[in-house]
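For reference, the chain that follows is the form predicted alone, supplied as structure tokens.
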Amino acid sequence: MDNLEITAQKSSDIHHVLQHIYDTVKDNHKGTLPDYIPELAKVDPDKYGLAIVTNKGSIYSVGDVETTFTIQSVSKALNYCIALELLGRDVVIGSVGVEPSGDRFNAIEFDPRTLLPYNPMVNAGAITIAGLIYDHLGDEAYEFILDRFSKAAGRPLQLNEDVYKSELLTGHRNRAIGHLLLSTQAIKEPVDKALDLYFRQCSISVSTLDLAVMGATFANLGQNPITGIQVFDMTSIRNTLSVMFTCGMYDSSGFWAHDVGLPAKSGVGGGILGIVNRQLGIATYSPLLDINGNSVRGIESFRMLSDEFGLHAFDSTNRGSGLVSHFFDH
């Protein structure tokens, strides 16, 4: 069997696995749509997509992978990486911790030892990160973030105006968090500018394929494997992946690390982004959420993928991700 035939066989095997996962998971209708952001409660609950992009640019997908949705809290991981690059680790760590909180993602609760947000993956931490970026870039901050997100996805992204306006009208809890952050000097005036940047970053529209390419960009040491553009700094990626692993899945991050074993970030828009370092970006989209705000179908999909391909960081078959190399490297 020559190399072309081996490559074709591997691709067939991967697509077969993805199709099996899709067929198994698609009829799971558990979970609910988030109604505290009215626009998110209007989406089609049956949409479901699964995509994998390798660090060499190969794409494997099934389902509604081109359906767009708002990135929501997945943006927190990208923004944290941007903040580390712009401001440096010491400045960022001086404003936001890296410890799991054990509280709801929108909790009005800070670390009692430091009076800082527990980590950048909860709302308080992400609003602080937005404040730091705004303080550094001023009114150009949103365009800078949108451009960086677009380069990571490999195509121009846009704001979902309806979701943005919906968040502006209903984001009272986040405003309360913002003003509490101001009172502890975690962020500076003008707090409304930091909040607006946070609402905007969460309202950027992406597809499952976009998230998978973003993940592959992280996995590929910050270089988009499809466009070849260097998007993120390597050191910032390392620190971001570490926090994603311990804090990225809201209040079920411990179970995720135990069962799936990958750095990941979820969003209440229904997306989940996962990364196999140096090898893969993985993304799912399904808007029905569990009680922690994570996509029900998404979590089930990642569990099956992790088991099938030995993706767990501590899997006995994952000898430096050798099993991944066997399936995905061409």
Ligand code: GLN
Given for the second form:
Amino acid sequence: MDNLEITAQKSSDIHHVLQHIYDTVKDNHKGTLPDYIPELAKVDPDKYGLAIVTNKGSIYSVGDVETTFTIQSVSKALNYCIALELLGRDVVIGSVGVEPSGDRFNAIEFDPRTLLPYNPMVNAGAITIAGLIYDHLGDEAYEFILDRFSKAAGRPLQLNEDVYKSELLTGHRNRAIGHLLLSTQAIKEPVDKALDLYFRQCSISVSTLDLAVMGATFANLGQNPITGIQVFDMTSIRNTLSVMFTCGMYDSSGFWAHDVGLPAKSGVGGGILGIVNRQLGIATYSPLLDINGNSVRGIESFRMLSDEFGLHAFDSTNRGSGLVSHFFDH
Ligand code: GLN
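Having seen the form predicted alone, I'd like the form predicted together with this ligand now, please.
Let us now look at the entire complex, which starts with that chain.
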């Protein structure tokens, strides 16, 4: 069953396709666990889950979709959306660019024209966004973002204390980036508070299902389709999805846009969150990472999903455009 043509008319067909993808991808054991944050290397490398939630709240999943892992850089997309809402586009764009960097996620590189971080999806940009949020909300900032993340997932989320401590102990490079940002005035004192918010946001525990519901919340114009709660501001979602499309997969964002064609964000915890605008939240979890810091099985799963269901934004068959109404939600 190499190229499964979509003739799905009922939910069992969708489960069948997901199972096919799962069975194909699970034998891929390539990639490595990240050990620069030691706690991240302690997870089971074989875990693998795949979940889809529609903008009407239907759920499709296969594999270890309830295993929790830390959200890591997927948090950058959510915090960008929150910062846009709290501070407005002009303030945010005045502090962080929206250009792909072509560099590693933790590169100590700034846009030479502006001296600002290239975009909010690399560490420098995300630390700046954390600084903006801290500056606006003060010591309430972490509880505020945790509450938003929880509302987006539709359940109360928690910090993974061990990963948080591990990030605190080993995050020297992120501290260096924070202090450079201070020197260029991209962020203000207290830089330690911005960094602490950044380390905490990365250490929030989620499951694959949580990420897929978060994605469906983005897809559903900011309203969680399961709880009905409005979590994010609609205009901010537009800008967030744009940056996810161009910058969400680090220095393989070009390849991703080309082959998968969806706004997405990955994290070194092994999660990938993807969105089919106005239709679906899609999430994968598998902790073995490629050289860019993206989940190997996650990438392969998304490639297959995009092909099988015609989800690419520029898919010639345009099957993705009617997906939900045609077969995901009946
Ligand atoms: N906490 C991680 C770091 O700062 C997040 C990076 C990632 O997920 N790519 O290095």
